[in-house]
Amino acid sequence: MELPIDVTRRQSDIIIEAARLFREKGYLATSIRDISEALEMTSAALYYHFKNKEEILLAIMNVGLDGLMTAVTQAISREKSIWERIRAALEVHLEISLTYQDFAFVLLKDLRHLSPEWQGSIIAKRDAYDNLWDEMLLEGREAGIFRENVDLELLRLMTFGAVNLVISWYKPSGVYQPKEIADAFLEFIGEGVLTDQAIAAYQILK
């Protein structure tokens, strides 16, 4: 597996590795032995690459975040539309995070294993990107995609919050692809999932 950001194939290994045993076992649970056993390396050779298990866990949020905006800026560079930049960023979204689920999951998992000011420099990125979304949303209401009384920062919350859940059941030979999830996920946002017959009978929504 190739990472999306430039790092040294040694330091790739390394990464990709711990990022599998931190998800699989756990942070806590996991040691430096452990890591270089599985990459049949001696610990002092990963101490080369590497200071200590934090800073591999900071390579891994960073390699995971760094990566993820660079693939969802890029996919909405290539879009006119306002929705269709939406749409690009959902799928790039999910088919990032389903590729590289291990990093998905540590980086939701595992930020209060760092020091604060590592936490901090995570957290920076972090906001970067939900900036990036925040924008675009606001734009869309600019362009009336969305209601007025939408509360946009909940909305991106919430589609965060269901889309990222998606690592913890998909499996690459299941019936749904990335793409498809995000379709249906921006169809059941957009058009929603009740007839109006139901909408009418029980008035719901009213």
Given for the second form:
There are 2 protein chains.
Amino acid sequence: MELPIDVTRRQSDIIIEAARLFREKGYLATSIRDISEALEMTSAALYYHFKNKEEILLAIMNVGLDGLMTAVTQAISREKSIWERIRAALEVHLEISLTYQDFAFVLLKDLRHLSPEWQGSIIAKRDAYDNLWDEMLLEGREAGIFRENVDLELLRLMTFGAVNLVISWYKPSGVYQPKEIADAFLEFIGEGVLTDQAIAAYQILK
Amino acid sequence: MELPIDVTRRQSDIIIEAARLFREKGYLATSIRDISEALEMTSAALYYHFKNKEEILLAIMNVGLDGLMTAVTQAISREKSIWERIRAALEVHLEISLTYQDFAFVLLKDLRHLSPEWQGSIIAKRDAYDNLWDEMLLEGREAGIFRENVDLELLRLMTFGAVNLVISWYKPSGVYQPKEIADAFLEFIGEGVLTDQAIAAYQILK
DNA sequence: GTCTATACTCTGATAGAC
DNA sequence: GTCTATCAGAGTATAGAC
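Having seen the form predicted alone, I'd like the form predicted in complex with the DNA now, please.
After this comes the whole thing, all chains and molecules, with the earlier chain placed first.
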């Protein structure tokens, strides 16, 4: 697994293992010793690579958000129509969230364990990602994809909410792949929010 | 606030205050001293009322689940048609979850901090509640309320998922009341899962 | 970069007086 | 039923040798 930011090889090992443990046991329930033992090093050695436990949490969150933002931005830029951009964004969002489940999980659950200053920096990054979606959904509405009465912020929240639900079931070994789940999801919410015109277009694309 | 199970007055105080703190700071981040100081007593005094910290968590979960089960069961028994029973169950589920938010929150987030044995007892109780819903939704499908292709377990999961989303925004001081939110939710998912016949019936009932 | 050793703090929990 | 006093253990983090 390659991490998208400027960290040393050893830092990257620590981030990946810590994310796994934070997900498995929770941030507070995971001790510095748990992490170091899983990496077959002493707890003191960890402090050479990170200033403290909180900085490991911060690194996990930054890696997770940067990875998601980069992947979704790239996916969007490859598509021409707004409909295809939304579909691709959903698929890649799901794919990244499911592939890097530990990061997605920590991002969702452990913001409160960051000090207020760091919390602010992560929230700002998350807001930028949310904005990307809101702009895309707005463009979608202007293009007549969504019914007039659909609240777009609510739609984004429900979309992310559904994705988070999926994270709690999904096993990488299972039969469903992110693309299939994204399609099933579009189908499920489809009749509720999409216009007849959009549904017809979707049938053609499949 | 009256608690529905057999606890002393002081135990009830502790349960309510602990639930508030567990929600605010998290179970592990809340110390026995935090709870006792909030109640203006010493940490040792707490141990007269509960054997240990875990038993407080268990009591919160039992109170929360019993309260939900009782309220929803009663609401269902008051309604005649399956459609009205489902609508009433949704409304009361929301109302209880929003009125006793601390309990709902702890129930959702802190199961992992219970020892395996206690976890089993809470999961069994939760399964009984889920079953109540599944039976009701099944009856609804047999009565022709839901489209044939709707997966009922998925519907329940998405319903609870949406409710959980609401819990994270809802402020009791706000303008929206549980009944209004339940109606808005029915409207939102309505066109996706309900049959035309059910929608028509719903319009009449409003 | 990693180790040993250790300082310091906070935690859950108990004993025993009142 | 609540208190004072206290303990054992675990937690984060650091100092300094290699």
